[in-house]
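Just the one chain here, the form predicted on its own, laid out as structure tokens.
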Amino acid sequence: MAQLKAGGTFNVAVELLDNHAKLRGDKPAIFCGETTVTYKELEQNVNRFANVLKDLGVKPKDRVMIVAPDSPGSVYAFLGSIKYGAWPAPVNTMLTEDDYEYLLKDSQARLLVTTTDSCASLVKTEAFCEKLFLDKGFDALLKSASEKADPYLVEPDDIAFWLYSSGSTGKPKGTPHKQISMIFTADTYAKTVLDISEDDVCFSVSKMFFAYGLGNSISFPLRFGASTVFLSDRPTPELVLETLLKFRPTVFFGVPTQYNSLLKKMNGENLDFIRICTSAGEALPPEVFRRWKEKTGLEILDGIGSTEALHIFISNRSGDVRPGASGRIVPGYEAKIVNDDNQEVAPGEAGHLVIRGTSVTPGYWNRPEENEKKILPDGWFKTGDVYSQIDGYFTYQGRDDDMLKAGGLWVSPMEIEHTLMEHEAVNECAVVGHGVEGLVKPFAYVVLNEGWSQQSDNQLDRKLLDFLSGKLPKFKRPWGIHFVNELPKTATGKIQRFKLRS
């Protein structure tokens, strides 16, 4: 097949698909509801989508924004765009019309791939981009295109796709990623930590618009010829449990909130088909780890990644788990903890986590001030997370702007939250600082477990504070507790503490 002359020899869509389509073409690549897509069908439909883009007049490096549930169609759009040379940008499916208008204009998208029931479909885009609906004439459009497509070949360090930061601290930021990045995260974390192979079936609660979900659902299984399971609907604990029992995945990717919710819904189900569980998005409370292992017999490998690094760069390992810690550095990455002057701190001292690795973004789109703050000399990236480290094990303390200083001493919200989670009444909690007589003091926001009610126990806040008094020094104890029905979160499960501070 003739190859497009784009100044290079690499295309990550080719790397992920071509060999598997030849060697295991009849093997299921995707399970989604009652639909199964083989590797050969996946390659053909990715090629068809690439040809659809050409027919629509999309050019290489044009942005293709994808606002759609996880499904075979969204994979065709993502990988087909990369194969053609366009830059796909999967984004959160649960935003408002105004949010999508901002994202489309910020990215200068040429094409919007969405569904007719999405708020994104309401944005008036005629002036700057076209729309393509996955649930309206898409199958016919795809079938009309050729199943052969020439790859747009570039260099491994050229841009392949975008993600948008989750917005846990404000407006999402466009985050370009290189062609090589998906291969790098697969060959580091997925291989060295999870040991994923063609025998595995992967299922991710996190969606593909989230960096964690993109690796879990696409690059990891496709890199090694495994199968992936998609849940197109909102991942309620009932649907997640149903999906687990139906498809029996061997690798389960969750987030702390989902593990906590599943524990409440499970009633003796046997999950012995799972060989490994992972968690990211927020630090996993030790209490959730303990209860999950007690109920299922399975360890959860907690780790930390970011949109900017594409996936997990610090993780626990099977048989080497420290509850409450994020684990050790993933081979292929470097990490250190520094002070405000970018000098390394002493072991055990809290500071800013900076990392270095091939998958780190070259920089945010049109954010020079952010890039100056985050992209440090010699390829180091400032994550915005506060960590401490002893004997190679990294422990999360909070985000830069989440840390509190009480009585002249730094206080980690995570330490208070994890301790509160040990109380049987507490389902979830978040700790933020509020001003008291000109000083910042910690306050806790608590979601109660079923069967507990503040109204039925007017002294519950006092009981929780007394519980903490036996476990934390005085300067770390909250000044008050607010009971709420839910905590504000991003779609990826991260608590938006800035909303609680406002």
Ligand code: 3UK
The other form holds:
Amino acid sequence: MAQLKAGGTFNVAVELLDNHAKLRGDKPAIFCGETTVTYKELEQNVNRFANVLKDLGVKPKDRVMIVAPDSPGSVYAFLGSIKYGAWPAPVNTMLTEDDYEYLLKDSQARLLVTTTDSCASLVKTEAFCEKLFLDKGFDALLKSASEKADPYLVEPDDIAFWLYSSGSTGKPKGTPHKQISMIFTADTYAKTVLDISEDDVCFSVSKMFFAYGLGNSISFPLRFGASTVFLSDRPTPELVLETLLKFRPTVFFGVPTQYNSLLKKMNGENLDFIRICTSAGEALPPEVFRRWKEKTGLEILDGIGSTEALHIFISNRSGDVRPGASGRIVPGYEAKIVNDDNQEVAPGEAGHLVIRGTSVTPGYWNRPEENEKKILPDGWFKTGDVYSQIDGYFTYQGRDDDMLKAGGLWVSPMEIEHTLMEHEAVNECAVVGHGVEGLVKPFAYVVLNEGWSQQSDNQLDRKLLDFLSGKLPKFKRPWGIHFVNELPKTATGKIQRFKLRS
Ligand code: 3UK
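Mind giving me the form predicted together with the named molecule, seeing as the form predicted on its own was just shown?
Below, the chain from earlier opens the complete complex, with every other chain and molecule after it.
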């Protein structure tokens, strides 16, 4: 992996901010509730944050973990860290204390930026890791720091920040990204597919800890001098609608579940201020595409991206949407579909999707085995997805592992199974995805221990779900539990989850 070299010429925070602060300093960069942050204020606060890091004794390349709702403060922390040469790592705000303990250890974070109500704040961190609260003393701390800061100049291929990617086995993996990558995703997908310009107002339902949200609400609008809308709270359909009507964004970024729940909530609202809608994270059911178009007159552009690629590399285009397909390659990226021997398959045949492009991670942090598996010769990256392709249009066929996406977020069947197994009633179990209104949701199949039965305790499924509710974040909990006498297995005793899926 590329190492940081000071003495270079590049810092992506400068690329995203300096010109705008000069050319359109008074223009709103961020709308968040009642707060508006102009480009000038954004640049100054990013500088102040860089100076706060310096005062805390943080060094370039130190990790700064951010566990916080989308807010101006979390952007100051993200871009301020980059400007200073430290590596910010925004992570999911919905995890458990144990998860945060793992992430802080894995990244060896030097600083945790969070809020007092986050369970990340409860973690007993390593002696070298300090905590900084965005909702306690932060404004005063920022104000006390200088609004001027020199950027830590490196090379475009040096690391700028990390994200965390989940996998089917094991724990989330630190996924470093290069300085140039936020510019690359903006100049490819955001420019050629979405045509974002300074006239746009972007609103992303996905938060900035998710690569999709990070591009949608930070790098894309800032690259083109547009404005961005943050919703700090949990994006319930009511709040999303309210935010849409209040700020009238021109580009709306969602995930399939959100579109589905918005459709149920909407009641004749006029959304014609929206110019373009996108969907990613999981496949968009054609039915949701059709109903959204019927109700709003707008097409949703489904596209596939990943944490490792940073953003979308295959996408539908305005006026050229194939419902049920992910669309065509985004210029700047390459994709091919290969068999188990890495040979390209014939058109229409399913195989592993591999991709290549500047924004693909140089490799996971400290994971030589995973890197070996996913990073192929000549810079090709194995996505873990099964796809087919005809005439350049790619269609998603499923994962090549057991991972599920629910509401656009990863759910590892194994993690749920291991947690369920901690209950005394459970002998063994398997978790698989079942379709609910065209979207995949996790369901558990449970074999009970002797002495337990659903007949003698008709509340047992409820009790198991309650048990999980103390241990897993909500988005990872099964939607239902089926009690079975045995699970389908291979001769070697591996659970055949695919047999439960049908
Ligand atoms: C799946 C899709 C079908 C697919 C992401 C846009 O989702 C993002 O990143 P993740 O690392 O997950 C990546 C995996 O999710 N997937 C994503 N989009 C689609 N499957 N159709 C889709 N449209 O399995 C992929 O490998 O969480 C999405 C931008 C940035 C992102 N990080």
